[in-house]
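Quick heads-up: it's one chain on its own, the form predicted alone, in C-alpha cells.
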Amino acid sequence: MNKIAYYPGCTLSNTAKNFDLSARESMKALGWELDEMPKWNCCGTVYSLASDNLINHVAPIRLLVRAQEAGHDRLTTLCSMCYHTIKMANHLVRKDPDKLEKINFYMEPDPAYKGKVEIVHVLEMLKKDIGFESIRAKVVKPLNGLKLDCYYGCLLTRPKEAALDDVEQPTVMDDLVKALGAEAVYDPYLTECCGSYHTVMDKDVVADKAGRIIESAKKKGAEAIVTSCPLCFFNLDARQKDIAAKTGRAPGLPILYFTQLMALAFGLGPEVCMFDLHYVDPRPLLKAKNLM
C-alpha cells in the first residue's frame, strides 16, 4: 500500500465528512493510504495577497513543516481552498528566501521549513500517480447513463502557479468521470466563482451566482454537478433553497463530490458516501440509474 501525507482540513473533519470518508476509502481501493498528519492546524483558509502580510502564511507553512517532520516529501489535500492556500504559500517562500527566513522565525520553536515538500491535490494523484486506465480497471459498477457537469470553481486553476490543470479548460475531473463510466457534459461556467464567502453575509449574491451555474448545467443536460470544494458544494447544494425562495423555482440538481462517484463505481457502498449530508438528495437519481 502506497502512503502519502494527508491534510483533511477543518471542513472535511466536520460538515464535509462525506468528502473525507469517500476519499479515504476510494484511494485505499486504488492502493493508496491517505495518512492523516498529526497535530495539523487550520490552513488559514485564504491566501493573503498583501506583500507584507507574512503572519498569514505561518499556518500553511506550519502544515508543510508537519509533513517534513514525518519524513514526507509530498502532502495532499482535497479541499480546493486548502490546496490553493498551501500551494501559494509554498510558492511564495520558495521564490523568496528572505520571507521564508522570517516565517521560520515566527514559527519557533517548531523546526524551520526547508522548502522541499510538494503540495499536490488528490486529483493530480489520480492523473499522475495512478492513471485513468488503472482507475477504469478498478470500476465494478460503471456510472453508465449518468451525465455530469464537472465544476472546478476558482481556485483549482487560478493563478497559474497553483493550477493543477489547464487554466482555462481543465479536464482532469472530466477524464476521471469518463473513466468511471459517466458522461462529462461541457459547461462554460466550469471555472466561474460560486460566490465564495459572500454566503456568510449576502446570500442573494450566492443565490444569483450559484443559480446561473446550476441553470447552465441543466441546459447542457447535466443530471448532477461534480465538485472538489466544500464551499462550492455548500453554495451549489444548500443555497438551492435560497434560489427557490428568490426565483420561485427549486433547481433540484444534486451536487456530488468526485470521490463519492469513485466510491460508487468501485462498489464500496452508499454508506461510504454519506448522502444524508446533502440538501438535494442524490439517491433518487442514483437509484434511477441503477447505481444504488
Contents of the next structure:
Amino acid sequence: MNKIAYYPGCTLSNTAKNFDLSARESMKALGWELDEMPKWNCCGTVYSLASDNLINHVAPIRLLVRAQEAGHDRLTTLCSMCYHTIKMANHLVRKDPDKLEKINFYMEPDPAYKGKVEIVHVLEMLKKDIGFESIRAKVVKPLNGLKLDCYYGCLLTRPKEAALDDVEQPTVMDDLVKALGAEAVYDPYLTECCGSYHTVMDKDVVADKAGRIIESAKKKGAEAIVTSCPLCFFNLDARQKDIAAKTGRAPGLPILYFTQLMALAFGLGPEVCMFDLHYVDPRPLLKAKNLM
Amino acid sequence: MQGFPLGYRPVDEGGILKPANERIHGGLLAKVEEISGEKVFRCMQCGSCAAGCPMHDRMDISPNQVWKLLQMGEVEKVKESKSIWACFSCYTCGVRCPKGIDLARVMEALRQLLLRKRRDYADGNKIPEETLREVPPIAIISCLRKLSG
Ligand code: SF4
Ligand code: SF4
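Right, and the form predicted together with the partner chain of this protein, after the form predicted alone?
Okay, now the whole complex, with that chain kicking things off.
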C-alpha cells in the first residue's frame, strides 16, 4: 500500500464527511492510503490577494511546515479551497525568498519552511500516480448509462499558478468518470463560479448563479453534477431549496463528489458514500441505474 | 508634454517628475497599486474582464469601468461601489485578460482600503443561526476573511 500525507481540512471533517470517507475508501481500493496528518490547522480557506500583508499566508505555510516536520515531500487534499490556498501560498514563498523569510521569522519557534513540500490534489494523483487505465481496471460496477456533468468551479483551475488542469477547458474529472463507465456531457458552465461565500450573506446570488449552472447541466442531459468542492457542493445541492423558492421550480438534480462515484464503481457499497448528507437524494437515480 | 498618454503624463513637483498615479487623490491610487501589485494604466479597455465576470449583473460599475475610473483618479467612486463587494475572487477576469493584469487583486485592494479603516461589509454576529447551522465551515471563514477586517 502506498501512502501519502493527507490534509482533510475543516469542512471534510465536518459537513462533508461523505467526501472524506468515500475518498479514503476509494483511494485505498486503488492502493493508496490517505494518511491524515497528526496535527493540522485551518488553511484560511481563501488566498489573500493583498501583497503588502503576509499574515494571511501564515496558516497555509504552517501546514506545509507540519508536513515537512513529518518528513513528507508531498501533501494531498480534496477541498478545492484548501488546495487553492495552500498551492498559492506555496507558490508565493517559493518565488519570493524574502517573503518566506519574513513568514518564517513570524512563525518561530516553529521550524522554518524550506519550500520543498509539493501540494497535490487527489485528482492529480488519479491522473499521474495511478492513471485512468489502472482505475478502469478496478471497476467492478461500471457506471453505464449515467450521464454526468463534471463541474470544476473556480479554484481548481484558476489562476494558472493554482491550476491542476487547463484553465478554461479542464478534463481530468471527465476522464475519470469515463474511466468509471459513465458518460460525460459537455457543459459550458464547467468553470463558472457557483456564488461561493456569498451563500452566507446573500442566498439570492447563489440561487441565481448555482441555478444557472444546474439549468445548463439539465439542458445538456446530465442526470447529476460531479464536483470536488464542498462549497460548490453546498451551493449546488442545498441551495436548490432556495432556487425552488425563487423560481417556483425545484431542479431536483443530484450532486455527487467524484470520490463517491469511484466508491460505487469499485463496489465499495453506498455506506461509504453517506448519501443521507445530501439535500437532493441521489439514491433514486442510482437505484434506477442499478448502481446500488 | 506631448507624446505621453493622459495617465502617464509626469508633473514637475519641485524638480521631481512624478507619474500621475502617484499624485492623484493623495496617493490613494498608488496605495491601490501597492496593495494589489497591479499597474492600473496597463488596462487597454478591451472589456474581456467584464464579458467573463459572473457577477457583472450585480455590479454598479462594471469590471473594465473599474480600471478606467482608477486611471482617471476616481478611486473614491470605485471604493464606494457595490462592485468591490460583489466580486468573489473567481479569477475569471485575470485569466482572460490579454494584458495579463488581474482585477481580482485590484478588487481585493479596494476592499482592503475600507476593511483597514474598520468599514466591514459582513458582521459575524449578524449571520442568522439557521445559516450558521447549514453552511459548511469554509463558507463562513471565507466570507468573514473576505468581507470583514
Ligand atoms: S481584460 Fe484586461 S485589458 Fe481588457 S478591460 Fe479588462 S483589465 Fe483591461
Ligand atoms: S474575480 Fe471578481 S471581478 Fe473578476 S471575474 Fe470574478 S467576480 Fe468578476
